[in-house]
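Form predicted on its own, single chain, as structure tokens, below.
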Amino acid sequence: MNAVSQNLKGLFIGAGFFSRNHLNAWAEVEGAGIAAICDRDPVRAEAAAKEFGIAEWVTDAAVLQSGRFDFVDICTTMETHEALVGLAVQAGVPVIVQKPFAPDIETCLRIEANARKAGVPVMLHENFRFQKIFRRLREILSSGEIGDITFGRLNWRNDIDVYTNQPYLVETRRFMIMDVGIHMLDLARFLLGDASEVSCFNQSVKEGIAGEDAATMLLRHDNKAVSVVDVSYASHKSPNPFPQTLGEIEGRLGTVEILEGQVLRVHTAAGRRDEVIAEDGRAWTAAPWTQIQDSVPRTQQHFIDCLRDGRDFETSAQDSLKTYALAEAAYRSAASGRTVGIAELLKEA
């Protein structure tokens, strides 16, 4: 990518449930802003434009062909991504697109190959790794304080009502792994490195849902470390730990625990210390969503900084294929009862 100097003008597509977090965040991002919002529902599009002071609203994403936009933020469901990213690629407009990438690995591979062939940069909006607690944890791991990493456990279990705001999830056959599990798989890669094999057990605990609402995944990482990624929307606790990711990372010289209340507890031969990761204090964030909301401006700022500086995205489309392949392997493992490697999945297009 080539470096640019001017402020970048963006088109925002999708005025649904999570869009408020994106739009609030774009108001903070340096070097860019949203010039127009697009949604198939004109009422939603107009309402969002008025609320966030966006000058233009439209109902047809073909506006991408106008040549007026420097980037597009696609905040829609995964079934729409291939067509919308395709429009952006045809127009030569860089893309940041919500996860999951697409409904299946074959579609992900097509989207990535099409964008790469056209030379259009695409980034996945993968915000868990941009949470402040995990940026700090990555710093601790990189410092060598706990030595070479040998094991990790990432736990995201709660009973938050996701169905009221996102009723389509009741009918979604690939549910928990695609909704939160894919965030956690990316986080496992971010903290422990790439992984090549997955074993998985799925569960459908809530009655009447089409897909899984709980999954336990075992990953073998390329550096020989092992991790357990454990997710559920059917875990009843009081107080509800949503949306905290808990767990631990073990090394040859120590361990870091990820505890409730945004605490990192570091154990080494020198003793134990706690680091409390404070929230950013934004006016538009609110508990219990704060740590998720705080990560959104960081994710979007990374996208813009990379565009302006000509750098590769951390979660580029090409890199994110490795995360999606882990999710695909988890589904295939749950269905077959065997460990599934990702190498062959990445060659299926």
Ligand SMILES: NC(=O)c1ccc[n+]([C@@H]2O[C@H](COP(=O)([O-])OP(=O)(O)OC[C@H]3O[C@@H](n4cnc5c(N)ncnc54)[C@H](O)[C@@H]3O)[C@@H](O)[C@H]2O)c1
Given for the second form:
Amino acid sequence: MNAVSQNLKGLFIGAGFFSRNHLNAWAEVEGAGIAAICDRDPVRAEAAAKEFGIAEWVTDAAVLQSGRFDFVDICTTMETHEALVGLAVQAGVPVIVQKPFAPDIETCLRIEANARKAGVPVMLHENFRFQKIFRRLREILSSGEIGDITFGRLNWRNDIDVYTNQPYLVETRRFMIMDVGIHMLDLARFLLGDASEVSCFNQSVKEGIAGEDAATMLLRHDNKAVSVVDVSYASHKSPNPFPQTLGEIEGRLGTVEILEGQVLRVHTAAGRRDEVIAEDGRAWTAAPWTQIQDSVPRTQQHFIDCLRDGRDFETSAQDSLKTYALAEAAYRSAASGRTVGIAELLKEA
Ligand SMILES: NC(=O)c1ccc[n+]([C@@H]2O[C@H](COP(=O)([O-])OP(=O)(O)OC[C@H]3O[C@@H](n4cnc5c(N)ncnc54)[C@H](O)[C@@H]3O)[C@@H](O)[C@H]2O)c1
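Switching conditions: you have the form predicted on its own, so give me the form predicted in complex with the named molecule.
Now the full complex is given, and it begins with the chain already shown.
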């Protein structure tokens, strides 16, 4: 990527449930701001523009062709991404787009290839790895304190009512792995390195939903580490651990546990210590979402910093294909009862 000038002007598309986190975050991001809001529902577009003090709102993403935007933030659901990213690529406008990338891997490969051929940078809005606790955990692992990584367990099990705020999830056939599993798979790659094989069992626990609401995935990483990635919206606990990812990472010299209350517990031959990760303390964040909300400005700042400096995004479209392929492999494993490798799935990339 080539470096571009500062004070970038963005178009924001998709003024739905999660958009307020993006829009609050954009108000904090240095070197960029949102110049216009687009939603195909005019009531939503106007209301968001008014609430966030943005002068212009539109209902048609074709406004991307106007040459007035330096980037676009696409916060719509996955089935709309190919058309919207395609419009941006045609207009030469860099993109940050929400996960999941698309409904299936063939579509992801098409979107990525189209952007790469046109030289338009695309980043996936993968905010979980930008949670403060995982930035700190990555630092601990990189310091060598617990040695080479051998095992990891990442678990997200709670019974938050996702169906009220995101009613489309009731009808989503690829549900849990695409909704939260994909974040966990990205985290597994971030913390343990790339993975090449997946075994998975899916469960549909809640009655009346179209897809799976629980999945247990077993990953083999390229460095021979093994991880268990475990997600469920059907786990009843008190207090509800939402939205914490819990688990542990083991190395040859020690272990880091990821505990409730945003605690990293580091065990080595030197003893045991706890690091408590504090919330950022923003006025617009609120429990229980704070940990997720705090990660959104960090994700968007990374996008802008990379654009400004001409660096590759951590979660570029090309890199994120490796995450998506793990999710695709998990579905194929669950359907076939076999371990599925990702090399074949990525062969078009
Ligand atoms: N990272 C996270 O923690 C997190 C949390 C929640 C949702 N998400 C993701 O965010 C994305 C959006 O989710 P949501 O719950 O806000 O969805 P939503 O359905 O509430 O909102 C999407 C909005 O996009 C608009 N839209 C759709 N297609 C459009 C088009 N072609 N042009 C203009 N506007 C269009 C819709 O009218 C709607 O207002 C999803 O992919 C979801 O997985 C991420």
